[in-house]
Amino acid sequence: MKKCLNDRVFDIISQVGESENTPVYVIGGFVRDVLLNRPSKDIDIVAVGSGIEIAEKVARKLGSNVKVSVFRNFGTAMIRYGDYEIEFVGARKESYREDSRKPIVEDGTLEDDQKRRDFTINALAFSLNKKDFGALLDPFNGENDLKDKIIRTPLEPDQTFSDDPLRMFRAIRFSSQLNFKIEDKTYQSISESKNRTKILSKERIVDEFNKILLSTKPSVGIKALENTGLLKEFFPELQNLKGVEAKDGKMHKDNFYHTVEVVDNVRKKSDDLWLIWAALLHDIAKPKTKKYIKDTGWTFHGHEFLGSKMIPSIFKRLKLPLNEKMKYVQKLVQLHLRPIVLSQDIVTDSAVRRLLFDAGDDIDDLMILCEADITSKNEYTIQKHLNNFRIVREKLVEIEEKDALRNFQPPISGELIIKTFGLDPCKTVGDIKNAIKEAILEGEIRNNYQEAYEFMIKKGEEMGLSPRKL
């Protein structure tokens, strides 16, 4: 254990322990982490006393240029040391209200501080004390769960999940990053619990909901989540996917785990959260678009509009940004079936160039979404599929290469056609305008100022219009 602790930040820290009469640890994920040989640069340090002062001194120790941000409300203190962020506080013990997570604190031991965590991988501490520098301090056999990859609490986890119901979903999250089984009384006491995550913020559960997209096979953490029926406490719109309806024999399929695969598909790719939140969203409208048609089955016609028209309502309600990613969302989510019909059909240029008009940048985004939404057991439908959106990927860069249609602006301007024919603003001026970017993804003409220049003055005359001399 010592090896992992001979930084010199350490050995200041207990230097300053030592000097101060204060026994220091270090507690929490660092110690997990590097149990489990990952890298950690987040650190958290549990004085015996006063953190903020320790934090004080240990920064003059470390140096003028390091700064310490002390939160006096909450009683701790941060430094920024190298590539570490390491948090000091006094060691304490808590006790929560019903109606609220936030603890009323005192003052307590290395043992009352380990109790008030919330599992037993998350309470293993290390000392930083001369007489036992390094030493492994496990009341609750963390480390026998991390060698066995089982997620508990220490205390009894009603209890644990009573005093802060986030922890359900960090018991989720943790499992599914970390690829451990939650143990079978905790998962037992999510599930009974779940009506306490009404006194937590939105924004405290997407943080975690987040960290579950990110994990590598998000999965494992989204179908926990709606076995234990906390995904239908805060995400009902996600919950409604799930299930199948038959009639007259025909079935179709289950659009929840649909969505998970396709998550996960993406996950596989890209490690880009709003990429991979379209495609949690991109069936969301589902349900709502469901009909049965004799002779032909189910159908979901017009679910990615609906769907794209539902995002913004979602992202309000789970405090989602309400911007430039909330729109990146809606578009892909709107625009992605589009690949899957030129995948399933001749792949006609016009029909490439409309899709690289209407998705700029974030064509190959929208690729990645369609591909991964492939999800057929049959795998000869797959290579199917897969075959032909690779004709339409070398369609895409072969027309791009040409026409440069991507984020395209027209090479005629509104002002241009004004004053060549000269008009006053009014409907005609778009006509004109509308019918050369036509032409344009038609492929009648190159996307050009000289073919577009010829082409306007032409439809100019068709109109009736005369150009003027200039």
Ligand code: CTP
Contents of the next structure:
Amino acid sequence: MKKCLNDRVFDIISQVGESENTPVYVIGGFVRDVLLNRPSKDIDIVAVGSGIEIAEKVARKLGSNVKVSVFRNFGTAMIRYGDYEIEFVGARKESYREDSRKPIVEDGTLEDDQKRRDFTINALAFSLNKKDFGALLDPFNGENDLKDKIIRTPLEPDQTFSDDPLRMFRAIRFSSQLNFKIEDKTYQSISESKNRTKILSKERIVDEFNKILLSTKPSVGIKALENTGLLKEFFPELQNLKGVEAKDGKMHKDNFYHTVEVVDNVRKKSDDLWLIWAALLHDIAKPKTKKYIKDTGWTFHGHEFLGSKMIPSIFKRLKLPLNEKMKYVQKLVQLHLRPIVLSQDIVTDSAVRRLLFDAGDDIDDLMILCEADITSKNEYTIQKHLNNFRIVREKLVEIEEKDALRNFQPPISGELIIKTFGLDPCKTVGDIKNAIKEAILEGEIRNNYQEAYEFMIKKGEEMGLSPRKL
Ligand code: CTP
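Next block: the form predicted together with cytidine-5'-triphosphate, after the form predicted on its own:
Entire complex below, previous chain first.
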């Protein structure tokens, strides 16, 4: 255990603690991650005394260029040293008066401090003190919970969660990231206290949610959010995907479980958060577009367009960025059926050209999403689709080489059309430009200046225009 504390910085913290007569410990995520063999650069130090004073003395000993940032209001201080970010705090204790739910926070022992932490696996500490340097201090059996892969609160879960309701999301996030089980009583408490999450800022919730999306199997966390009722509180649109309906013996699939499967599939191929968001939202408008048509069955006509339109308000409410990341998600949601439609039919060059034109640089991501979207239980159907997607991919490469449509720039400018036919700026210019683009996409001409120029002259003449002598 001591090996991970070999770094000079721990030695210096230990010396300062000794000379100040203040016991010092590493606590929380760093200890957990060491025991899990996960490298970590965020170090939390608890001092049984003033964390700020220890930090200032440690910084001085580390060197004149080491700065300490002090946050007096919170009683904390932070030092950046090499790759490390080291946060210092004094050990605290919380006690409750009978007449108030608001805790009184005062100085405490190490164990007092460990008690007020979120989970047993995050309440572990290493001693940095001379007498037992490197010893693991584990009053709540966190080490066992790490071995048994269990998330559990050190105190009664209701109390731990009422201290900070974000911990309910953190429990699910850690269980998803680490593939741990949330202990029954802790899980039960989340289900019962979910309405307390209303007071949390959307930023804090979404921060945890994004970590769930980036975990190896996001469905673990998303299903737990649904199951405990947290999802309904902050993301009703996703919750609304759940459920099935049957008419005339015909049933549609449960779009919630389908969606989480698609998210898992995308996550296997990519760690791009926004591609994962696109997977999460690809069918978001299905409940709103659902119709039952006799003889046809269930339809969700236009869900890709409506879904894309719903995204700005969802992003705004969840305080996600309203920038090109959002536009990218909208674009993928809007286009997510195109390769499927294409692969159900004979894959024509012109359809592939149009897809490439519309998707641009995002074509590869779109293909990942579409392949992930095949969640049929029927192996034959899966293989048929995958095979067609393979043909689409081959054609994409072939057409890309021939026509360079990925970032289409019109080979003939509006100005050249004006000059060639002696026109004023008018609708005809746009019509000719569009006709050139269509001819390229249909494969009538190739995407180069010469062929486009000849096509322009022919088109202009068809429209009664004659080229001026230049
Ligand atoms: N903590 C807590 N309650 C919270 C947040 C944090 O008790 N709502 C405690 C835990 O002991 C945690 C430590 O503060 O280990 C540091 O928190 P943070 O840096 O947010 O999380 P880590 O556990 O280090 O994990 P990660 O870096 O993955 O967020």
